[in-house]
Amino acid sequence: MQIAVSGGKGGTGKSTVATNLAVALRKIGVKLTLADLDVEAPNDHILLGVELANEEPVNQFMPRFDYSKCTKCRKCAEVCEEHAIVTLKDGTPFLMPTLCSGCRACEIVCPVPGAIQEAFRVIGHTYVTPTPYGFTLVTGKLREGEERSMPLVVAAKRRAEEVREGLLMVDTAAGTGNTVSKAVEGSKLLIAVTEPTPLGIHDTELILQLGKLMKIPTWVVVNRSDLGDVGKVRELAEKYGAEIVAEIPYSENIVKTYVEGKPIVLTDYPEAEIFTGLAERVAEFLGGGE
């Protein structure tokens, strides 16, 4: 089973909820992988405290074009819809690897066999990481300056899926796109963690949406939630059919474990607390399963 941790607008606190929750979960006895799908800003892994681990290269398809076969009809970069190949006036093709999405478009409109040869580019990297929490984090990490994190994405959740054990449980990067929708996709369950200011409020809908559109049972987290009016999250829950499960304050204590790289679920903190009653919360839902 797989659920997911999203909310729309970025902090949020969306890491600190999936990371103390995924703790909390182990700690009674809920098998789970935690799969950071945050792939232009991961950080599940400084608040695990852990060094991520088990790097392994995503790569993406770029066309290597041989010249001596190239019969300089532009096809190629007339199919392009990214615009990532440009002809000289002869019609010699050369291509701006950044805008290239890998799509292959090129080479099957090529008329000329082995004109068009596979290359690849690295985008980014996954990891594997062992938490001494007993469970998984498995982790997305797009290079610096690429454009396209949807193939991150992908290869980050199938690999959490190869060596996930029990639950999957994902967290998603912020708003509402399409590498959110990716990452909860096959979810049977989507903690929105929201906060009540004006954006928070604003995003909280989006992603309300979301879960209606993808007919996934939705819950609410409030966070920081006596800096704002949680009426009006209330008023959109009751809206969209969701359930606020949780309200956090805001919390010095939260900072300080933030900064230390430390679940505040295992400390004797009053928050701790919070955190624990979500998670029975979702074992409940779960059926106890894992």
Given for the second form:
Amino acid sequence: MQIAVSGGKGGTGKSTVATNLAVALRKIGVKLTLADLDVEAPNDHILLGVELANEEPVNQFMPRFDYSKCTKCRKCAEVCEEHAIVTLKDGTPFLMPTLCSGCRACEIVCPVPGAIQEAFRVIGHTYVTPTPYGFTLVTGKLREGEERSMPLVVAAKRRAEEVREGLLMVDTAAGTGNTVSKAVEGSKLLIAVTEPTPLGIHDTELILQLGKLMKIPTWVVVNRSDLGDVGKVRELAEKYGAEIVAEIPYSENIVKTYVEGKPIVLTDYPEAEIFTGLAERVAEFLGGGE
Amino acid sequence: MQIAIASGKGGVGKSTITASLLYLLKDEYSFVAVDADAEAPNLGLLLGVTEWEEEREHIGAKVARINTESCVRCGICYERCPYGCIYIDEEGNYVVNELTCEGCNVCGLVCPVTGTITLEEVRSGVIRKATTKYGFPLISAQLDVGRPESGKLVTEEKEWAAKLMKELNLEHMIVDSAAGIGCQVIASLGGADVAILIAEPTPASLSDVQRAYKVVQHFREPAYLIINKADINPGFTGLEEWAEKEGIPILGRIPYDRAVPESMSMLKPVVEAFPEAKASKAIVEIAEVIKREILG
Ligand code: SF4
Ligand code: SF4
Ligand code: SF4
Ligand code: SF4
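Could the form predicted in complex with the partner chain be given as well, to go with the form predicted alone?
Time for the whole complex; same chain goes first.
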């Protein structure tokens, strides 16, 4: 089974919830793999205090033209939705590598065998990192300067599927664009981490919309719950048929453990109980849903 | 001049600081502000914008659609979609997941039954303009749920902002960049004259801002750093060491202050809501440095 932790906006504490929930679930005996699919800014390993390991490059197709064969018909340039191929006046094609998404549409339409050769470039890496908490962390990391995160999300998710043990828990990027839906896809439960501030509420609505469009039961975790009006979040949750399952008040302890890279759920701070409670509910859900 | 304010990842106070800086610069300079975080825009809210004067739909995203009538269920599209966006529904029909489709049209090219798969243009979001109560204009965007390519939305925002600069004879464009380092951020930083990076002293924020800085380096833009919540993690010196090593001047340090989240729930820049707060005083000093060092 797969579940997702997401949240409309950045900085709501999504990664804090994902990492602590993972540790807490493992503690109560749930086998799992955590996948950090926030490929533009993956931070779960930092919060868990581990160094990324087992690096694998993500190679992405890009065309290389064999100009001795190319007939300059321009078909490749016409079909490229990314406009990554520009042509000279006489039709000679050139590639602008960073725009290329690696979709292979150009290769498919090229009428001359061998005019388009397979070349690759590394657009990022995936990692499989053992953690001292009894689960493995899979991370996708986009290379700086690369524009498209979708292929990295797909590659990291695939690698997570390969190595997973038991539950797969994905931590997504902020926002509600299509890379977030790709990360969430296939989940049986969406845990939306929100904030009751006016800004947070605006973004909460978007993530609840996403859950609804994808027909995934959604739970809401309200972080920094004392910094705003939880009633507003409750209204929204009701409107979308979601349930508020935890409220985490603003806490210096969470900030402290966050900056130390130590999951709070392993400490004696009272906040640890919130995550343990949440883990128990998730375990119950998994038991009932399997 | 075009200034982009970036942080790598959200949640380090970038928008609150931006809102405050805009507030402090408004009397001496003329500019248009751009909220380039199309996936979670909030500068409008922070600047008290309640109504938009103009709204333009952005049609530009493409998604594939399969005509179930003519589909022969060969499954070729399903196998060839590079991002796994085609699935088989309960009735055995091949269907495109419009919330994940990238619009590359590979499925349409490989489908043996001509006309079965069409690539359709859909709305990817809206771009809006408002005149803030502080007098300067703001351009903001909102990507629709499940749409690709927020970068295109940001590019269009900046084009609109550039037009406004001409029309209204404004001196500067100040861009509040998106989170991350992908197409949105590249569109935010591309064309800027100066980048101001914001980070907090945590290992996670350091990692994010280092990645954003690599994107800045691609564009060979001079960069500056603001350290937010500078006192939450005494003993963590990584941020300062990194800035020194890279030769990135530090514009200032803002202490952690509960007045900041409080001003956010009041939907006001902290320097306006609590001018006496210690965070506000630090931001005022930073604004002075920006005036002197960057805006001249
Ligand atoms: S692989 Fe796709 S994006 Fe790249 S050049 Fe070919 S058609 Fe364009
Ligand atoms: S489609 Fe093939 S033959 Fe035609 S211009 Fe492109 S590479 Fe050359
Ligand atoms: S357009 Fe591209 S991403 Fe969309 S379904 Fe077709 S092959 Fe997949
Ligand atoms: S390739 Fe065309 S005919 Fe075959 S399953 Fe896909 S849509 Fe149907």
